[in-house]
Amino acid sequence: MKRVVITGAGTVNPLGHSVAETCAAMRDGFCGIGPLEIRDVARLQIRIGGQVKGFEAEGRFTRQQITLYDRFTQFTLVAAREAIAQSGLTFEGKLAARAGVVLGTAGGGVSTWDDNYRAVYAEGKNRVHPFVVPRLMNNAAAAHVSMEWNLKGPSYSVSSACASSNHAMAQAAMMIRSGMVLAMVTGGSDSMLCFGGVKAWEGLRVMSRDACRPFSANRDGMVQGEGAGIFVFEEYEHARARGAEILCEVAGFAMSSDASDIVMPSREGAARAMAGALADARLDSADVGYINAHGTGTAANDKTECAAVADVFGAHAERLMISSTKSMHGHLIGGTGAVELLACIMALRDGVIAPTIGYEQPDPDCALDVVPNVARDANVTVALSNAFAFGGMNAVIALRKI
């Protein structure tokens, strides 16, 4: 079986709009939460979100691009960029044959859907743009960074709401593992910070309207955001020979579904894919030192997700860090759980863990340390990123020091 190291790293979120001012706010404890400036936001009960402020398509893209390109899939290619450039890899001949892409998106194109909706119904237009479907598709994103790369080998999106980044970041592992391709860009992205998206996440009543505050006993729901997080994932033999910086190892992952509830999250199902990680790793649960959360702010998931950790981990949870940036950047759906990954690599390449911020009264159903609002210094070797979506869909990846 092939191991899997990750070469490059890039992403544009509410942190920042590269891995170098993301990972600088985290270390900082900075809200990248604040006041929605979106279309109609006064008819929204909720009004705040993490929004990727100051990106303009212009100068990034060209006009005819910036047509074919949802806010969603500008994200990915700009975060892709500087994944690719870190990793050093050029796409050609028989490498581009044996690379590919694979990227999560819980909504796609959800600013087109919300535009052209707008233009027919309330604007009343009887026609709308001839490539509105190719920017809303949710394969959009994967096959425009297949074209923009040359990438000929395996080439499509996953969907599985707040778990599809990890769910695809897996699969690409899967792919090297398997001998089937040699590296993969890989990853996710959402961009549902419109007006539509908004007020349909409004209806489920899980939403906060001033902070995010994870696993603190006066926590009121989560907070919405937006962003990609791109990696290069390349067979380590084939990194090694061409010398390649090596980021850290995709030591194992693993994925479950609860079968049971379309929104609210089991307690088994989360342990299953955490204890499924560690075997796939061939680890010990005592070699984890930080876990970077699925941690969405909302009372049932917090308490779920430590009652789990608690399960796998038995004495040494009492040991473990474990923080949640959503905290800071909100949660970007099927975006998450890439941005979220590089947390797990800054804890373990500058042994920095990133806070859970707003942290203000401790919870006895929380009673792990979850590094309150303050960056920590620490020597951490292995990593596990959990990732928990609506349906019951759990994809946790562990990394490891290399």
The other form holds:
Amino acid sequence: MKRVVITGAGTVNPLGHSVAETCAAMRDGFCGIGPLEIRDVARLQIRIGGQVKGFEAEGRFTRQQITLYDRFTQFTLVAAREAIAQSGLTFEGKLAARAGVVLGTAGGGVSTWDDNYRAVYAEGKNRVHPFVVPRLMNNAAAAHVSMEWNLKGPSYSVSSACASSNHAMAQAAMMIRSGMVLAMVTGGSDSMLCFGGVKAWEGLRVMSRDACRPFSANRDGMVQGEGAGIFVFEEYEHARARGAEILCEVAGFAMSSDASDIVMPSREGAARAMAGALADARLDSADVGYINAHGTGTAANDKTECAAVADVFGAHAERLMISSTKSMHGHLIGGTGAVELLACIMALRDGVIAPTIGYEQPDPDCALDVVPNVARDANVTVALSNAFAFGGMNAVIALRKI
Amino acid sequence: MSVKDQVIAIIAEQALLDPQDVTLDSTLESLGIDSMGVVESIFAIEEAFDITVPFNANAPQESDFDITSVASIIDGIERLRVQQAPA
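Take the protein just shown as the form predicted on its own and give its structure as the form predicted in complex with its partner chain.
What follows is the whole complex; the chain from before opens it.
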């Protein structure tokens, strides 16, 4: 079985338009959540979100590209450019045929749906732009990455709500491990911060009106964000042979299903995913220094996740650090696991643990070291990234320093 | 239909019960309505009475709307209808 390493990373998210900006913001405990600036916000009850600011399509893309790129695709392409540039790979010849793209997204082109439903239903128009379908389809972002960088191997999108990008990255790692491919561009993206997207979430009554405060006793819900995290996963010997800078190893991963409830999380399902990732990586639970939590800030997730961590790690649960960076960037839905993987890479490479900001009151049901409010220096050799989605679909990735 | 009868009809539908089996002192819990059922019931109440119910499923006890029993829900609706009546 081949080993898998990460040789490139890129992102656009509410904390920054690059990995460097994002990590700096995470170190500073910067909050990227603020008042939503979207059309018809006055008709929403939930008026905050982690919006990507200062990101205008005009100037970045041509007019023709803009007609084809929904915002989730735009984020993906900018993040992919950063990741592929860092990797130093050029996809030509045999490498092109043995490299592909697998990306997670929950919603795909939600704002394209929203704009065009508005046009035909609210504004009574009887005609839409010819590229509505290729713009909104869930695989649009993956398709444009494959076209832009000549990736000719397996490419597709994966959709498992809030675990989409972790499932996608697990898929990418499996393909490299098996020898099917040499490199994969992977991660995920979502952009649902439009009127219809926020209205749908509002209906579920799990959104906070003022802040995302994971693990804090006074938490009152999640806050939605938007953005993309994109990585280059590469077969270890291939990366080493060309002298590439290796960010870390994808040591293992696991996926599990709760098979119980469409929205309520399961302690047992989450625990099986974490324990499975450790077993897959042949790691001992005591090796784990940091967990980037799913940590949505809902009453149900945070206590269930902490209980699952206690089940898997036993006494070591008290010693490891676990933080939720959603407190800073919000919940990026299908893109969230990818952006959160950056916090794991920062822990391994820079020895900096991103904090859980907005932490105000201890909760006895979340009595772990949640790295409250202030980043911390620590030497970590193994980090886990958790994603537990609606539908009871869980995917956990284990990264190791190399 | 009175507010009481409408609320009982909504709750009974959610609990898959006959309206006769839902009384003023029934609690949602005793009727077997789970957290998703509560959210659906509140949506049905908002639609039926054209009101907005301040309810966050993360902190039901802190919401300014008491969902403990059928009677407390009716009280809450009466109060919101006064507060939210068009000027």
